[in-house]
Every structure is written in structure tokens, then in C-alpha cells.
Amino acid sequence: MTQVKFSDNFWAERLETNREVTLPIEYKLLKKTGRLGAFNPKAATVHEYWDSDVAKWLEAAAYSLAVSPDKLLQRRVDAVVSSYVNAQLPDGYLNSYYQRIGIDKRWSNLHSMHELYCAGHLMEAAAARAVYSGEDDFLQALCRYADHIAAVFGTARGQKRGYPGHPEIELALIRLYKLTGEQRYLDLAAYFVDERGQLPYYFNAEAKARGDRLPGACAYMQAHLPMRKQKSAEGHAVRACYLYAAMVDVAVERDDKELLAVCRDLWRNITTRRMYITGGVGSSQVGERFTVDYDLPNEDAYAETCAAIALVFFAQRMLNADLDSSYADTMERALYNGVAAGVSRDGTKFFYANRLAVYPELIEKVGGGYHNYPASRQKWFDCSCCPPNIARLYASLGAYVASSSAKTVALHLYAAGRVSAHLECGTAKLAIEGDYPWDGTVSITVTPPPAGEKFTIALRLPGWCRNPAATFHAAGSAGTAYTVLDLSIKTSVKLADTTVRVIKGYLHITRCWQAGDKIELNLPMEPVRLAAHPSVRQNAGQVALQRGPLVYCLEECDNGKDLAAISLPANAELHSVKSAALGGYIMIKATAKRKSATAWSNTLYAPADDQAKLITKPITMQAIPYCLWDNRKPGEMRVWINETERTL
């Protein structure tokens, strides 16, 4: 993460805001709410799942202090991490409700409780702290919790035959292998995989234990079958894909081909069946989760932003795992779309649920379903997960950009900044230039390692652009530039002992670098209308527009309201024209059809030749970013325009 420093227009703001504003914020409202003294035997309440939002907080602002300094955000840290070091039991365990409400009645409810999901992000705040400041305190505590719980679970005589019902310890698991070297943490991260949904179900066992009503096959939290028997993903959105997230990071460190082949079996069921546009994923507010295939509505989306980071973490282990841009696509439409919009601009308000239609009037009326998602975003949520979720993923988004093998440095997005990648022949630097995801032009110059030894630099090539370019200039040898890449006219160019190949999506140029070589990419950012798939019924006679990896939306205070009412016509030209709002953003311009509802008087309906009664009027309709609506007045939003076959 530290790898990697931004000077774009459009990452490096947001993490600075994530930094200076976000951080503070959230700390004060973990400490308005009660979530900083959960331990506090006079504290008036506490919950199941507080010490997940605490530690999520710790881990962003582990992140944020490697990157920038600030003693105010390392005291709090310190203070926070003090208070569950102390509170540990001399047995490891660690929890702030079981701890205040009955020490007997901890591990007794894994179904609907959140104690194994708790554990999972204290120990990902202790590995970040530990990394990134050198402190290994929270370390050594949730080293000793993950010994208690790895005593506690298993197939051993006496233990219990447990999982977690809100899956993340798995991850968090992996990482204290990688950092520690202990295997009994990656045993145990496996156990949970392998575990899960065989028979007789545990978690029907421990409710009939406690005379409660059984749960069923639980499909809600991925227990209906067993991990490896499973082909769809089901159930609670951000659950199913931080399993699924850490069931590659268990197949690859084991070296597990059948493990990673059910991977990428959920993983094209999400992308080519249960994904928003916007890179969202659980479609139903009744139990955050995936339904069925091809069901995305659109005003009841929920799409959770919690949601779009968990997809972000899968694709991010499944590129690192097979090199392949279809994984760095998605993760590119989740971090631009579905996660960018869960946040304000100024970094103090948050979408919980991501609709793709909002019609505030119908929300404020009725309720926002479940959980009372409102129409706009809010400072904080009772179950605010979100929140500190999207500041640690932000604090750590230099880790998505690019990655390493022993000969390789693969670029997956292309923000402007430097990334120094670590090979086997030394240090490479990156300098990438451009105005990224405006506009498709990037310049990558390269300050190789003093080894003078061959290695690859392998470019994305995104699915999003239909020409994509590339041309390399040689260190010192002004104006001459060579043309690697045309996929237009499909030549290539063979420079002296250069090798260029495309491989599964990604440009692989290998060579012995000069410092001062450049390559420059041209991506073709051309306005494009996409439609879904016959069977998604929401969006029938409808498109989407996209720009780059941009998906676009319409709001009221540009168009006016009643979205529904506009359509835009199959043959019209989108055009991209630079705004100054919002710090300064490109929109999409066109010449569109608005139904008048002036003649239709006090008429609900009318027969559909009656063409008194179905008068349109061209207007000029502007779309902007879907990640910067709810940035100026309230109103309604829409992705998907009606499209009409005729122009006017």
C-alpha cells in the first residue's frame, strides 16, 4: 500500500478527505455512540457487532498514519488499542458484549451473533497496526484470541464444530499466517471453509441446544451445502463475498485446484448474473442478499457499499491469483461506481444501500425498506458498518492499483502517481501521468532496477475499451516512438530484444528497461450506451451510459423530475463536455425525448395511439458520474434511461 503514492484528480482528493475529515468523524461518533467504552461496565448499553466497527476504524487509521503522520490519530489509535488490550480474559478471548452481558453464553449462538466476525477484524487492525507502525501489541493479544479460538473449534475430542455465521475471520486468519508464519492459522481459516454446510448443520445443533427455533439449511449464510458443492451465490451479499474472498486466499496457499476452480465458478455466477452495473451486488433489502439470477431491480436495490468492498477484496485475490483484466475490470466498476458513491464528496455523509432509482418523495412516505434505507446519504447508521469499511478500504487503495511477481509488475488501474513495485532484480519505479478516468491517455515511465536484468511490465488492457493503444518511446531517442499495440489494425511492432504479447487481457512488454523509457497508453473514452441481458426483466427497452469506467446517472436538479419521462432516442449523439462542478468532472450531454403531462389533464390512462395524449418535447438531458450523485440538491436519480428507436 505504501508503494504506491496518488496525484490524480480523482483518487488523490478522496483519500486525502478520507484522512482529514472521514477519520476524525468516524472517531467521534464511535465515541457519541458508545463503541469506544463498550467495556465500560456503567456504559448503558453495547452490541454484538460494535468491536467490528472500532476495529475497522483502527485498521484505516493504521493505513493512514504509514502514509501521513499525525499524532492526534496516533494517540486515539493507542488509546483504542490499549482499551481491548486490557480488557483481554487470561484465556485470549476477546469481546465487548460477551464480556459485558455473561462470559457463560459466549460461543453459544455462531448462527446470529457476531463474535467470530469481531475477532476477524481485531485481527486484521492488529496486523495492519503491526505492519505499518511496528507496534506489535495488538498483535501479540490477537495472536493469543486466535490461539483460544483455534482451541475452541475443530474436529478434536471436546471441541466444537463450529463457523462463523457472518463469515470475515477466514480472511483475517490468512493474514496472520502471512505475517506470523503459523500454520495453525491457516489450518484453522481452512477448517471454516471445509467446515461450513456439512451435515447435520451446526448451526441447527447449537439452537436446539439453546431451545431455540432451528434455522434451517441457511443458505442466508452460505451454509445450505458444503463450499465445495456450491455453484451460485447465495445469501447475504457481504457475507457470501468475503467467504468467497478467502476461499481463494486458502486454495492458493494450499495450492488447492479444486477449492480455486469453485472460486471462479461463484465468481462468473456474480459477474455475468447477480452484478449491478455499478458493480454492486445483493439485490434484494430483505436480507441484503442475492436472490436470483438476472434480478436487479432498481428502486429496491440494496447493493450495500459493504457489499461493493467485499466484491472489491474477491476480484482483488482472484487477479493475484490468475492474471487475467477480467477480474481487474470488475474490481475497477466496483471501486469507480458502487463503492466511490457510498461516500459524500466532502467525506462526512454515507449510502448504506446503492439504489439505482430514487424517488425521495415515494422513500419519505413509505420508508426505505429495510433498515429505513433513506433517499439520501446519511452521517452515520445503528448498524454502521459501512462507514469505517469504505475509510479502510480508501486508506489502503494504493494496494489495488499494481502488483508483483519475481520478473513482473502488473498494472491493474491507472490513477496518476508513482508505484515502486519490489522484484527479484531489485526496485522498479513507475511515474504514471494522465488525467485518469477522464481522459484515456497515460504515459508510464520507467526508472528501472541498477541490475540491468529483463523483466516484464504488464498493462491492462480494460474491457471497457474497444481500441485500446499503445506506444513505447526508448530512453534517449527523441521523437522516435514505436507502436507496440493496435488492436484496431492488429500489428505489432518487434523492437530489439523486446518481447510484446497480450495475455488474458493484460499487455505484457518485457525487455531489459532503460531509465527514461516511457509507454503510452491510448484508451479511447467515447460516451457508450449499454444494455442488459434480455432476461434482467428491470431494465427492458432501457440503457445504461458509460464513459471509461464511469457509469452515468440522471439527477432531478439537471433534468428536472420525472426521470421515467425522459428517453433518449437510439441514434443520438452522447457528447462529453467538462463541467466545473463537483471539482470538475465530465458529463454526457444529449438531445432527449421528455413526455409532457400537461395533456393528459386529470386522465390516468389513455390509449397508447392517442397522440393528444402522449406529446414529447425535446430537451437537452445531462448525465454526471454515478459516484457524485447526492452531491448537490436532493432529488430523484435514475441509471437506466428509457431508449426510444427514433430520433425526434
Second form
2 protein chains.
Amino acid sequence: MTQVKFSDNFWAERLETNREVTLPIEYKLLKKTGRLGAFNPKAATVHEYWDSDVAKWLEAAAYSLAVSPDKLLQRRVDAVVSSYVNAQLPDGYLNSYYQRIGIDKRWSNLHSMHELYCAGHLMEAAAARAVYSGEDDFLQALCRYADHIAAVFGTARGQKRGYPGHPEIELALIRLYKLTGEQRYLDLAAYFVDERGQLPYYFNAEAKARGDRLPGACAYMQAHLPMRKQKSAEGHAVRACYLYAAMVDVAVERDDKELLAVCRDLWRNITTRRMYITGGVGSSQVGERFTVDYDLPNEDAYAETCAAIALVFFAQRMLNADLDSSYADTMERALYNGVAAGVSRDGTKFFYANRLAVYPELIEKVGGGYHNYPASRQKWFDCSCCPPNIARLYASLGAYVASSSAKTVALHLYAAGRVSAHLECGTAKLAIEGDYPWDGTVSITVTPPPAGEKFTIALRLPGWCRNPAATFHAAGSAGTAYTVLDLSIKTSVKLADTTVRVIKGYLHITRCWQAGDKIELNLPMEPVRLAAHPSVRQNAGQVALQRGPLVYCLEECDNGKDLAAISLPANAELHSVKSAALGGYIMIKATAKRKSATAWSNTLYAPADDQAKLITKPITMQAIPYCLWDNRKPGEMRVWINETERTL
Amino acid sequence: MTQVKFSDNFWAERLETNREVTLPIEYKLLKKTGRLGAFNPKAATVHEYWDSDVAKWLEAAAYSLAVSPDKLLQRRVDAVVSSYVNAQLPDGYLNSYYQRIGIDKRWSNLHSMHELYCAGHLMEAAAARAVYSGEDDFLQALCRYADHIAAVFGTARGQKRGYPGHPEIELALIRLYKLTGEQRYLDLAAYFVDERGQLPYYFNAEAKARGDRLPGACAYMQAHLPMRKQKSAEGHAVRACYLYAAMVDVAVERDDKELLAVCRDLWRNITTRRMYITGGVGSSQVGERFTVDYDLPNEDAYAETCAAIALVFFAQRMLNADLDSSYADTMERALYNGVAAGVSRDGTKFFYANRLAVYPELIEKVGGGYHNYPASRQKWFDCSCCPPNIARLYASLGAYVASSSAKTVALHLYAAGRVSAHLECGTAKLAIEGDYPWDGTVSITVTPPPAGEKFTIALRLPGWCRNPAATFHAAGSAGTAYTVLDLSIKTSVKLADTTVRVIKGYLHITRCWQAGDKIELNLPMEPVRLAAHPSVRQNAGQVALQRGPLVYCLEECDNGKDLAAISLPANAELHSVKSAALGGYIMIKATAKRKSATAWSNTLYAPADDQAKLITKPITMQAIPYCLWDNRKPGEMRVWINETERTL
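Structure of the form predicted in complex with a further copy of the same chain (previous: the form predicted alone):
Everything in the complex follows now, all chains and molecules, and the chain you saw is the first one.
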């Protein structure tokens, strides 16, 4: 992740804001709300999920410190880490909630109390600190905690056959395994995956032991069936995607083809039936959950920021298992849209739910649904999982740009910057130039390791681009461009010792790279209308605008009230127009039609064939990237735009 | 009300089912659930709203017995009435809840405990019994209760300045006033109207006295402002419309023009901004309430059956105050659609919420929203206000067909049957023939009172009809038809001593009527597409079908799954086709288009300009009257249909 440096016009600014603004703000809020200092017996209260908020911030801070040293932040991190290390019990247990309310109650309610979830986040923070700062105090503590957990849970006599109500520790254990090489952490992750949903249900057994009502089959937490029998994404979306991501890791590490096939089924179910065009998932506020196929309400969309982040994790693992651009396409969709919308440009406010249409007048009067989120971003939440989650994702964003194996470096995203890839033959450096995601021309200059061995650079051909092209400029051969990709002629290789193949949406170029070799990708980036599958009833008769990886939306401050009264003729030209506002972005402009309310003479319903047809007037419609909405004036927003017949 | 006998092909069957099936079923359920016998100190439980359920059933039964004597029903009614009369306290108080849980707590929580609401329903039942059976035992008891209430509440020293949390008693008191001529009942109704929303808020005062949290300004129960300052319909829709209806009565009885103007504002707000095309009101499940202008969600529609009934009451009062067809148009819209959908054809199941689109797969998996109503009608509800409310409305439906003043009988609905109107000059009888609402030809044969004086017959010209016409056939003048209404020539009068005028949407014909005089109305009834006001974002790009007064919908059993994938070209012909099913109805057929899901090659989003356009195929679309839906197989339903461009 530190092998990637951003200098682009999209992420670089966001990541700097994350470091400079968001992390300090979140520290203060963690402190103010009591999350820091939760172990203090005099503190007013404590909540079962607080450790996870602190841990996500610690993880983000560890990444940030690696990229950009900061003494104040370092002191804060060290102090928080010390408070956890010092609080650890002799047997390794470490949880501020149960250490406050009564250690005798620990491990009695995995269903609801987030105990293993918090443990997982602490492990991830400890791993990040160990890797990026070299300090292994926290890691040692968390390995002791992991060992304690491994002793408590498992299939051996006397062990509890439990598993987390909120998955996350599975991801963390794999991380510990990769970092320490200790097989037992992988085994414990695999145990949690395979025990889940087995009969008799553990959540019933522990509820019975507590004397509580039995929760039964918990599809809400993916525990209704053994994981290998699950075919569709069910229940709480964050839990689901964390778990599925960990399942891919387990499958890859153990070469478990059956489990990987389950992951593919779940992936396919999500991305072809249960995902917003923004990469948001979990459409229902009630249960923050996946519902049924093709059910994607816009105004009532939940699409929690954490769930989009979890989908990014899942996508990254699938991509790791199989270099197929469809995974990276979804990862990019979620990052540039569903995730990026989760935080304000100034880094101070956050969405928990990411609606695809907002009608503030209703929300202000009646409330924002089951969880009552207002129309605009908020500074913090009682249950504040999203703000520190977005902070740690941003602080580690480099990890999603590229990946490498022994002989291949693959580029997934095209943000301008520098990538260093450790290959078998040494470190290859790629300098990426261009103005992605605003422009589709990307230039990649190669500095190979000195060894002079062959390796492959694999470049993603984005799914949104209908006719990608690539040319190769060999170092030194001034002015000579070799076409390596042209859809009309497929690939064309005219250079000795260079092989070019398109495999699963990646352009693989293999050669003995020379310093200064350059590839130019041309990814034509025009605004397009997208339609949803006909079974998505909420989007019938509507189109969404996308340009490159960015999904667009209409905002009231550009288009006036009553955005639903605007319709876009099917043949209206879509123009890309630069705006200097909001750090610079490209808007989409079109001549659309607006039904005029004033012409309606105070009736609510009228014959469609006379009155309704007479009252449209042409307007200039302006769309803004969805990730930038709610950074100007509050008001209506709408991603899906009504489409009307061609203007003849 | 007993002056109207139905013999039509719509209501007659429903009213018979109401008498023969619904009333006995409801009696059994009132008994089974403990509502009958609630005064019994040994009964398991009691609820604050139970008296109202019993009272509405008693009221319905009283109407029913007047039309159709039934010894078993009579015995049941007498027994229930006796149980209430016997339970009355010496001071007149009569409420099963407080008489069970502690009489010392009475009148301490008007905000929440439905005490005055229950009193009102008991008064209405007592009034119905007195008028239609001649037994005044119950009326005397309820007048004593009203006198007790008049002593407790008011502006005099020592009185509580309270008013009901749930309006209804206002309507009941006006009824008592009209029946007994006692001015004090009207005065008490007027007091409740005028005290409501005054500062300091009574609901705060009583909460303080109880030591409870202060509820503050209660727009939910229309108590946020004095009624005369209210301009928009706010809060709980049933409460609101009961109250507004009573306000019209108070205004008319006291000739209070200011109050009537307030009622007109509220009426206008509802009918031009906050009413479903079915006449349903109160769009939000949360709070069962009016929300903001033009907010009419379809799948999440609440539109409680009781609220449509309440709107009928409001409409009827407005019509009584001012013979204007716009009031009757809305009354008809609500009766034939929003109300009639509330009960199954067999009279055994009920909707509480009346959605305008239903996607059962989602409801079955995730739940039916805040109040969790399933997709189909239910036999009963814990809070079961709607079933007995629809029973009493049906049993008194005659009251909405016609009305009369000294010299005018006005016909509002055109159900075939007989109407007797008591005019100053005697009883005029009208025999209405035709097949309304399936056909728009209506014949009205007049039998005037013997006196031979002039009077007026006023016939509503329905708002849904673009070119109504009428001809007059004078008794005896065989074969001679006189055009009395033709939009192309306005009205034409060629008969001596007959004046014809169109006033506020009614055709007024004044003459010395002869026995056998006949008017033939011709109300051409073609299927039409209606569009909603452009600010109704939920209906953008969609049309609803209506034929005569009936709103139509698509059902899955006629059109397959994924109703949103169907679109109706703007120029597709709409055909009326008779069906013998469901007691006979007219369906609307059209050649529409359906987007095929199978052609979508497993993607969720695709460019609209290629894939999406290629996959529509023509289908025959069938629509059924909304009031008849959910009487065959369960499945999807949808009122608003996507409209697409003309098929060229």
C-alpha cells in the first residue's frame, strides 16, 4: 500500500484531507464521546462496539503515519495503543465493554455483543502498526488475544463452538496469519467460516445458556445455513461482505475450490441483482440488509458507507483470487461512487446511509426512515462505524490501485501516481500520468528492476469503456508507437520479444522491460446513459448518467426543485463541461424537459393526453458526480432520471 | 339513508355481503377478542379503543336492521346495548377501559387514551339505534354521558379546557344536537373545535399533571395551532378528516363563514396536493399521517381504509354546505376506490393500509413497513378500527347517494335504485336505472309528491366525464325527447315551465314534475389515462387508468411478474372488455410493451441506447378495477403504469 503514491486530481486531495482533517477530528470525537478512556472505571458509560471505532482509527492512523510522519498523531497513537496494551488481562483478553461491565459475562453473547468483531478490528490495527511503524507491542498483545480466542473457540472438547455475530475477525486472523506465518490463525478463521450456520445453531445454545429468547436461524448474520450452502447474499450487508471477503482469503490460502465457488455465487448474486449503480449494497434501512433480487429503492436506499467499503474488500479478494476485470470494475464503481460519497469534500461530515434520491422536505418533516438519517451528511453518529472506516480505507487506498504476483504487476485503477511492485526479479516502478477519472488518456512509464528479466504488466480494460486502445512506445525508439490494443484489429504485436494478450479484461504485456518504456492507454470517456435490469422496478423508465467510472446525479442547486419533473429525451446530446467549483470537476449538461407545475391549474390528476403533454418546457440540465453531491447547498438529489421519448 | 334502496351491479351485492357476512363475522371477532364483555372484571385485558370498535359495529347493525330485519342480529344488538347501558356510572360516565383499570384515572390523558373518541362512537351508535329502531334506551344513556362530558369540559371555572386526542366526538355531538335539538351538544362540539390548539397546550397541562413528558405542539393530532389558523391538512389522517368534517357541520349549523373558509382551505390542500388517485389519504405509515404536499409514495402508501372513509365524511359535509360537484367527485372517488378496496368481495378480509403498488416478495421477506401489514387483506387486526368502520359506512351508504333541501333533491351517485326525498312539498321519488359504474347511461324516472308544486332535481355532472349530455322525456309526450344538456350547445330548454341550469357541476332542472317524467343522463365512459401533478415525484413518467369513477390497476395474475417492466405507449388504444369473473366487471385491455429480463444477459446495468432498447416485446395488458384487486391469486399490483413514447 505504501508502494503507491497518489498525485491525481481525485484521490490525492481526498487522502490529504483524510490525513489533515478527518483523522484529527475523529480523534477528538473518539475522546469526547468516551470511546478513548473506555477502560477507565470512572467513565460514564461504555458500549460494546466502541473498541472497533477506536481500532479503525488506529489502523487509519498507522497507515497515515507511514505515508506522512506527524509527531502529534504519533503521540496520540502511541498513547491509545499503550492504554489497550496495559488494559490487557493476563489471559490475553482485551475488551473495554466486558472489562467494564463484568468479565464473567464475556463470550456469553456472540450474537449481539460485537466481542469478536472488536477483537478483529484491534488485530487489524495492531497488524497495521507492526507493518508500517515497525512497533510490535500492539501486535504481540493482539496475538496473545488471538491465542486466547483460539483456546476458547473450536471443535475440541471443552471449547465453545461459537462464531461472531458480526464477522470481521476472520479478515483480521488471515492478516495475522500472513504477517506472522502462524497457521493457527488461518485455521481459526477457517473454523469461524465453516462453523457458521451449522446445526444446532450456536446462537440458540448461548441464548439458552443465558436464559434468553432463542434467536433461531439468523439470516441477518448469515448464520441460517452453513456457508458452503449459501447461494445468495443475505442479511446485514456489512457483516455479509466482511465475511465473504474473508471466505475468499480462506479459500485462496487453503486452495479450497469449493469455498471459492461459493464466493463466486455470492459475488454474482450481489453484483447482478442486489447492488446499486453506485456500488452501494444493503438496500433496506430495516436490518441494514440485503432484501430480495432487484429490489433497489432510491429514496429509501440504505447502502451504508461501511457496506460499500465491505464490498470493496470482497472485490479486492476476488481480484486477488482471479485477475478478472469484472471484480475491479465493481471495486472501482464502489470506490469512486458509493464510498467517496460517504464523506464531505472538507473531510468533516459523513453519510451513514447513501440514498440515491433525496427529498429533504419530507425527511425534515416526517423523519429519515427507520434509522432517521437526515438528508445531509453528519459530523458523527451514536453508532459511528462509518467515519473511521472510511478513514482507514482512504489511508490504505494504495492497496487497491495495483497488485502483484511473482512475474506480474497488475494495474486496476488509473489514478496518476507512482507504483512500486516487488516482483520475483526485483522492484518494478510504474509512473502513471493522466487526469483519470476526468480523462481517459493514461500514460504508464516503466522503470524495471535492474535484473533485466521478463515480466508482465497487466492493465485493466474498464468495463465502462466500449473501445479501449493502447499503444506502446519502446524506450529510445523515439516517436515509434506500436499498437498493442485496438478493438478493430484485436491486438497487434510488432515488437520482437513482446507478447500481448487480453485475458479476462486485462491487457497483459510481457517483455524484458527497458527503463523508459511507456504504454499509453486511451479509454474514451463519454457520458453514457445506463438503464437498470427490467426487474428493478424502482428504475423503470429511468436512466442514470455515467462518465468513466463516475456515476452522476442531479442536484437542486443546479436544476431547481422537483427533480422528478425533469425528463431527459432519449436522444438528447450529453455534453462534458468543466467546472472549476469543488476542486474542479466535469459536469454533464443536456437539454432536457421539465414539466411545469404552474401550468397545472391546481388539479392533482388530469387526463394525460391533453393537459400533461402541453406543459413541458426545455431546460438545460446539469449533472454532477454523485460523490460530490451535498457539498454545496442542501436540497433534492436524484441519480435516476426520467427518460422520455426522443425529441423529434 | 333508508330513503335509498340499491339495486345496482356494484353496491347492492357489497351491501348484502356486508349484512350477511361481515356483520356476523365482526360480531364473533368482537366477542372472541374480548371487546364484547370488556366491562367484565374477570376479562383478561381491556384496551382504550375497544369501545369504539363495538360502537361502530352497533351503529352498522342499527342501519342494517332498519333495511333488513334479522332477529339474531337484533338480539345481539339489544344485548350489547344493555351491557353498556347497565355499565353506565351514576354520573353518566361510560368507558370500559377506565371503568376497568381505575375510574380515578379518567380524563387524565385525552392525548392518548381515546376516551372522548370512544364516547363519540357510542353516541353515534346510540343515535343510529334511536333513529332506525325507535329504541331510545341507548340514546338516553349517551345523552347523559354527553351531559357529563359537557360538565367536565369547557371554559367555565373548574372545567377542564381539554379536547380529544382523537377527534370524533365532535361529529357525534352534532348528531345528538340534530336528533335532540339540544343546543348544548352543538355548543360542546364547537367548544372542542375552537379550544383545540390554543395556548397553553392542554396536552402539556395534562401531561404535567400526570408527571409525564410534555408532548408539545401536537400536529399529529391537529392541536399545534387553533383550527382557524390551520391552512394545510396535518398529522394523523383519520383524526384530521373526522375533525374537518365536524368543523363543516359546526360552521353550517352556526352559520360560521370564517370556519367554513378554513374547511375549504383544508379541503383544497388535501384534494389538490395530498390525496391518492384512489381517494386514499395519509401517505405515511409512520404516524398514519399527511406528510408534505405532493408526497404520494405508492409501494409505501398507507392510505388507511378509515382515512378514506373519513374523507368521505368530510366530502359529504362540504357537499351539504355547498352543492358543488367537486366535493361529490372526491366522495365518489374515495367510495368506489379507496374505500371499496378495503374489504374483500366475500366480506371476510380487510385492508388497513391501501397500497397503490405491492411487491409481495419483498413484504414477505423484509416485512410490510412500520406497521408491518402483509401484501393481502387480513381477517382482523389488533387495532381493528377499519373493519367495523367499513361495515357502518356500507350499511349507511344510502346517505351518500342523494341529499335534499326544501325544494331540491340532488343526486350525487348514480347507483341503480330508488330514492325518496322529503321536500317541503312532500316526498319525491326517483327511480334510477342503468348499469353505473360500468355504463354511463342513467335513467331517472320521477314520481313527484301529489302537491304539484315546483321543485328542482339536481344531477351531478361527474368530473371524470368530459361531455355529459342529458335528455328529458316528459310523461305522456310519447317519444319526445328534449335536450336539456349538450356541451356543444350548452343547455337547451324547449319545454314550458321548465328551467334548466348548470350550477357548480350540477344540472338543475326545475319544474312541476309529473309522474313518469324521465331524465336520461348520458355520461360517456371511456378508459382514460390520468397523469399526476408534476410535483408528485413518485408518479413521474407514469399514468393511471380510470374508467368512469373506477381507478384501475394491474395484477400479476393477469399480467405476470415484474409489472414495472410493462409500459403503455402513449397512443395505445384502451379497450373496455367485459369479464364475467368476480361478479362481472369491465377490464381495460391494451397492447403494451414489456421489457424482457431474459434478454439482459445477467447484467444489472447496461447502456440504455443499445441493450435496453432491443428487449421490449408487445403484450396484451389487462387492468382490473382497483377495488377488485386481491380477490384472486396473491401477487404484485400496480396502479401507476410506466408510459413510453408513442408506437410509431
